[in-house]
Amino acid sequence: MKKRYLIGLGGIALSGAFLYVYQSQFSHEPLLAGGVPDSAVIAHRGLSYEAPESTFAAYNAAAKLKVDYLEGDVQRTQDGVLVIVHDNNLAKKSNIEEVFPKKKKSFIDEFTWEELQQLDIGSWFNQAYPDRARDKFVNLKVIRLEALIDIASKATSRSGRPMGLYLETKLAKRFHQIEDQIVDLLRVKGFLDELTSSYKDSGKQPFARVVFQSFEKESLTRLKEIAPQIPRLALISSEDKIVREPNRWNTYLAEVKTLAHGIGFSSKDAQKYLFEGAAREGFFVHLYTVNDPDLFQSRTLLGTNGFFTDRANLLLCYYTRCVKPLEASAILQKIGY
């Protein structure tokens, strides 16, 4: 097993001189079920510890870090535009109360694309995290799925593979046939090919450029029907008792075995039998949302195959993929923030 190096939070946060370890072997990380790289670095809503989530700032910073996957939640506007928004509404993370006071708790599909573009989804971050505030976060906008695809299409991961997308069908039951619309757009953009032509020509092993994820079995079922070649992750909420009852856990795994290649659950629910059951049934496991190097280490020892993280720079260093200092603030400044 490849040796891992634990980088302390204090040293990363406070020191201007960093020691990073480079391993040329990282390009040979094994691939799991569906062609998903092991030890996956999944930028949860972008580099969202350092910049407002699901914005150009967060995603472009994560792309500069050369993560494996850019993660996002896909919803749809009233006029049919696929957008990247996590929350059911924008009450907490926008100025919607000022712009649309009567609709502050309305769902995303109750707004047109033009209406969403009137909202500032960056200033809340400055107010919540003054130590990470930046003037250029003010008036950041909701982005389309198409824009996220474009960011990934121009980037590569530190393994040398093209950068991937990790997409959740958010509230899928609310958005009729959203799976079909997502797949159609990815197909038009060339993201449903197993490999880009340049990577394929190199003779390297195929890998998954896109991973779908959902809490809803119906959505996973539809995704399997229309894009069976794309791996799928079954998400489990911490509120679901199956992660705390071994018998129900084994029953659940048997139920989703034909629908998913991987299982995703909260790091705080991590117990040995969850990983053992998943491995026995051939699933890979990705945990959410992990930002602490101590947890990277302990959860890896339990058997996780990668993490959703707001702090991709720390996870890259834990996986010994730091080629040069990756100070997040410097990257944001470099890309114009």
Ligand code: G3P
Second form
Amino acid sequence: MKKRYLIGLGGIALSGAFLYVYQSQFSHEPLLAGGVPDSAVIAHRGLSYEAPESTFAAYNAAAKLKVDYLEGDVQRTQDGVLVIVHDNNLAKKSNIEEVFPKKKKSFIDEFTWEELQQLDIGSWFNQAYPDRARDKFVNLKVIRLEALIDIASKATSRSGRPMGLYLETKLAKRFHQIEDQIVDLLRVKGFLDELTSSYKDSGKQPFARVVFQSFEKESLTRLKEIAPQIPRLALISSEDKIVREPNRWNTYLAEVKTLAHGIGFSSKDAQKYLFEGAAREGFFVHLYTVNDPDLFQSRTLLGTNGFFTDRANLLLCYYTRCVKPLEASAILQKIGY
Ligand code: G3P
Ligand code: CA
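Show the same protein again, this time as the form predicted in complex with this ligand rather than the form predicted on its own.
Let us now look at the entire complex, which starts with that chain.
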């Protein structure tokens, strides 16, 4: 009896020690401007290298990997449903040509939610990437923002924090007051409360459970007005000359300082002075869209604080937050794909 008791105690002590080592291995990254953690793993449209972008498959796989943020582009249907779709239309990444041949290039707000649900947004992936194709990707559907929030609400990141959402207001000029609708939904879902009260690192700065991003200054302005506590990232397109002209870059940073906490630009544009200017003004820098481990290294050395990536499994390992190399295909299988 006594022996069994001692063995039991030993087991508990061992699991405790394992838990301690496991947790300290993935200790919290420090928080930067707005409460955004350094070395952020942002799953761009989910685990979208391995599964069709912006679907349950891609987001659930990323959540299973325990990324820091699930990234998504928010648009709105004709009947007012907030949905996660990146492209301006579904011509390339759905079977719209078969279902609505006359509306192939129509915008998302020219369809009702029910109409969008008639589309298959998975099969294109199988055709484009036969080496990553899966039968279960056939007939995947557009998802609501609400569903994405639900995935994040049940998940934690590998650093031990709650899983975050990194939401882009896409074509915001087209979707009147979409910012207000997004913020209202986040509030209903309890995400704004968590930001301000229930999760704080060492009782100090709150961790940013939500980050907003936009290429449009007007959208960032509205987001700041209605939800000032949520950090914002100003996205800059490669087509914008400011990323090639140091003087204009510095002027831009000074202008956007009151609007954003972070700056996001393409990894292709990465030059030293862009990082230096951003650091001088106190911005964090997130680069899009980086899938190559060599680039994780070189861009981090320049001063990148996190990446939008389609291959979150590789980035987690680069940041030494994976227990062993993470086989994306095993994860997809585990979650039923
Ligand atoms: O949102 C960051 C990055 O995703 C911006 O580019 O076109 O992929 O939304 P895009
Ligand atoms: Ca995006």
